[in-house]
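Just one chain follows, in the form predicted on its own, and it is written as structure tokens.
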Amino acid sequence: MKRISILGSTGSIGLSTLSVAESFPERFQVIALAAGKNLETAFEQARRWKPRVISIAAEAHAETLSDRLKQAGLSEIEVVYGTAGTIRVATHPEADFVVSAIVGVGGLEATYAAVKAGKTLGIANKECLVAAGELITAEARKHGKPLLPIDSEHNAVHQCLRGGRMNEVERVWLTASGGPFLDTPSSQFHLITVAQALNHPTWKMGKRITIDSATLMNKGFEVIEACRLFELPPASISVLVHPQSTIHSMVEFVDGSILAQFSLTDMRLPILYALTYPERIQSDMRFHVNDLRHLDFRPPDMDKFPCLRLAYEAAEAGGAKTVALNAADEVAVAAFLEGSIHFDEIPGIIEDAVRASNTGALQSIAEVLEADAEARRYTRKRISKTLESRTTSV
């Protein structure tokens, strides 16, 4: 029996694996939650799930969730909040596995503590290893204790790489859909709007994460990700472009070989690789490979999609400059899509705050989180700036 704390219980990737238990109720029990902000999910997964403790993200929403368990007659859960709450979910003393599912840099410090807490930890959090990746691989490493990447495509290169060792990696090849504007001359982007850019030809997801597909900056987060999770520099790791989205990654060793993973495009097969390995067990997600017929691929155009591009500088540089990109490209994606800035203007105000940003390796979370902090400020002044200067030329 694995024992499981989910950092970001009410998202998909949570109720995602919350399925996967409820699919193996023999192998898996559900110890911890920290499920935000949304108070009646939370209720009725503590109702389901009865967990010994569950975290929410304000303490009135706490007091509120507790006095509710209470009337359930479910008083022995315990209720917390904030960032302590989560960290408390994360380094419960019973759990053998946490994942990492809270978006943004609002998980890292939870995952941090997992990792130092000695768990074994399930990432889908890819911000945390884009801004603290060195810090939390090295906790990972000194406690000898796996990463397990469950986003789809590093996932897919762990499995590859069961194929053979690291030294015989020549590389790593991440799978990209392209976005919604594979095909858009960019002398269009200018005329994006927001509902366009959120319609995503293959996949449903959150909103950031959707524009950030469609700018490839998405797949420039992977890029670090895979960096970090592989130990592989930024050029043994390359881009392709496939719109079916099939093939979900692929590595290539010295001898030519290449392994490529394809599967059912269901969350919960990462997932349950994640939380199984180094085991495979039964399941009933099946691809049907007599559908496998047309697979296309094209190398990506950095100079349309420049963000893919800013994403490799900043993995060669390390340090503050990844923290930096993401910070500045969440803020950047958010005034896009509250109509303040214009979608062609979003890479332009990621590469000055990257370039604003301090060089050199960062020693601790605090740093990190300063880090994001200033890159934020500067993000923000700079979309202030744009904006005071279109006022001024009409």
Second form
2 protein chains.
Amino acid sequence: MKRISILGSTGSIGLSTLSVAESFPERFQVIALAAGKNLETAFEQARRWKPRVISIAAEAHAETLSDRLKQAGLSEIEVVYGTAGTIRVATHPEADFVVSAIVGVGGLEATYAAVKAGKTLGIANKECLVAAGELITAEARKHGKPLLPIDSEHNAVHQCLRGGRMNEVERVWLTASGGPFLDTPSSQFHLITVAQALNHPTWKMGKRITIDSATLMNKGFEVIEACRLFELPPASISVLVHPQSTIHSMVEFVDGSILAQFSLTDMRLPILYALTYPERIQSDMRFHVNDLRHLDFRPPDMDKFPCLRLAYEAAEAGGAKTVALNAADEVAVAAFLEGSIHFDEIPGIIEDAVRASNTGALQSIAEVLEADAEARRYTRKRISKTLESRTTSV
Amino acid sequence: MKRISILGSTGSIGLSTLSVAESFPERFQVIALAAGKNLETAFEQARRWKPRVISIAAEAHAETLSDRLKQAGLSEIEVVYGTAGTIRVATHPEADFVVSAIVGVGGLEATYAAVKAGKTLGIANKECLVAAGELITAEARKHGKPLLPIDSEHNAVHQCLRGGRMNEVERVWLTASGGPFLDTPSSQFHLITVAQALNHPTWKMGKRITIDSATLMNKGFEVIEACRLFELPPASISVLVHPQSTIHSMVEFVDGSILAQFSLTDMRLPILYALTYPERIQSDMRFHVNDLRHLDFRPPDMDKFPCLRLAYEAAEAGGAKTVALNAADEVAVAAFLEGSIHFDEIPGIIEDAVRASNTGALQSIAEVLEADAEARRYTRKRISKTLESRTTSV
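Cool, the form predicted on its own is there; where's the form predicted in complex with another copy of the chain?
After this comes the whole thing, all chains and molecules, with the earlier chain placed first.
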């Protein structure tokens, strides 16, 4: 019986994790849940899973949740809230395995606390690795615990890496769908609408990650995540465009052999893999290999998609550069989604924010959060200036 | 330093093995060589590699080889011949690793002797597994030694299997180029010429294996080999047509994940893998992943290529059936190559020979060789009858 805590239980990965737990009741016990803003879902999850403790994001929701659980005869479930609550869930003494699935830097402290407490981490939170990857991997190594990636690409890499030793890895190949603008001439990027950018060809995801897929910044983040997770230099991670997204990623070994992984594009599969590693257990999520027909590949175009290049540069430079890359991207994408800036203005804004950030290793999560806040301030100011100059020129 | 014996040193796999040994002189020492009929190549190999012992197929060649080595100042190299000589090479006390690459059932006794002597086997000889696989795998298991496949498909499977445990394997997918007649209507199979059948789209190989690729019998043999090597039932091995032959094979695990392996189509790669397993060492045989463009797949058509179905049936039936399948195929293909029978007559002849053979496990290599000889006799008689009836009807 694996005893799990879920950070971000009401989000997409959290729901998928609970769905996996539901399918294998004899294998998984849910010890603790950290929910987001959705009080109703949090209540339902507490009622269904009877965790030892549930955390809710807003203090204002905690009492309501506590009252409703009491009315439901579940007063033994402890209700906590905010960052301290999330950390309580992340470090619950009965939990073996923590799923880190809170979106954004809000999940950083709790994730770091989990790994410091010696928990095995399943990581779906991009920021954990992009912004604080070195701190987290160092703690995991100290405790001798694996970091198990819960996204299709890094999970695929993790699987392929089993075909050799780490010092036998020549290169990691992350596949990329290429997003909806793979074949759009860059001259038309200025006019791309939010609706067009949200129309991802293969995966249905949240808004920010969908835009990040359209700019290839998401793949850039994945390059950085791969560097952190597998302790490889950026130059050893390559991206290959593969529009069908069938092959989730590949590992090239020093002898010239390449292993590739594929499966249904269902997030429950990497979650199941992470939760059961080093075992594999029978699932009904079958890829019908006999239906395989065509797979296409091509190298990525970094001139057309400068965000990918920016990610490589930030990864090489290190320090706060990847923190700034993530923070600036989040702010710029939000500005695009609200209609303030054009699609093709996103990369330049991020580039400036990264340039303005510091190198030099960050020593703590506090320093990471400070660098993050600083980059957000910078980016908002930079966007304001763009908008002002636009008003002025009109 | 790995000390190797090569059975079949003057054949294609033997030459590739020596080429690998040449590239890594600090890793491999050639202890013993079993050459075929090519006296000149045998002499050159002995001079170059200075093995402890060299075996030559024909007794008539042994004295000449011995004399020439003496003249070259290499009288310390022991010269042996025939089956006894090959067995001496296979069981040389100084050898750790034996490459089994003699084509045909002629390699059976020596290969079995090697595995009985506790050597690690690199297997390129199809007959070892198709005809005597159960005997050989049982001996390898008894000595706790791995059987390392030296052909691209099974070597790929071996690599993919590292991604999980044997009891986590759902299915092995062997890829098949489909051969030159993948898109030829079966109504035209009667008129296929030897030259057409020898024109394989992706691999340059010997004549018999090229014809076996055209009938898909080669893939059928590989299904049987996979059953033996990985101790899986025929129903757990599937074939997928993949005309580019880029992906060499795949393994599907119980959780729904699939691992696939690819590399350059160069036999030195699986040889290097087998010789260095469980390590991988740096080679310059790089697949240029960035040049990957299109991969196509489709299920095989067993009505059009009945040899594949025959192989599954023989594998299911067991006993001497797979011995007969191999023997009858060799005789039928030879008859096709010499112009005696038509391409579309091959499967029916083999089917009759397999039907005429016995079930019931074979207990020794002697029994295997007896079943092989019996099937050859049967097949030759069956072909004679076909030819007679043709003459009569004309």
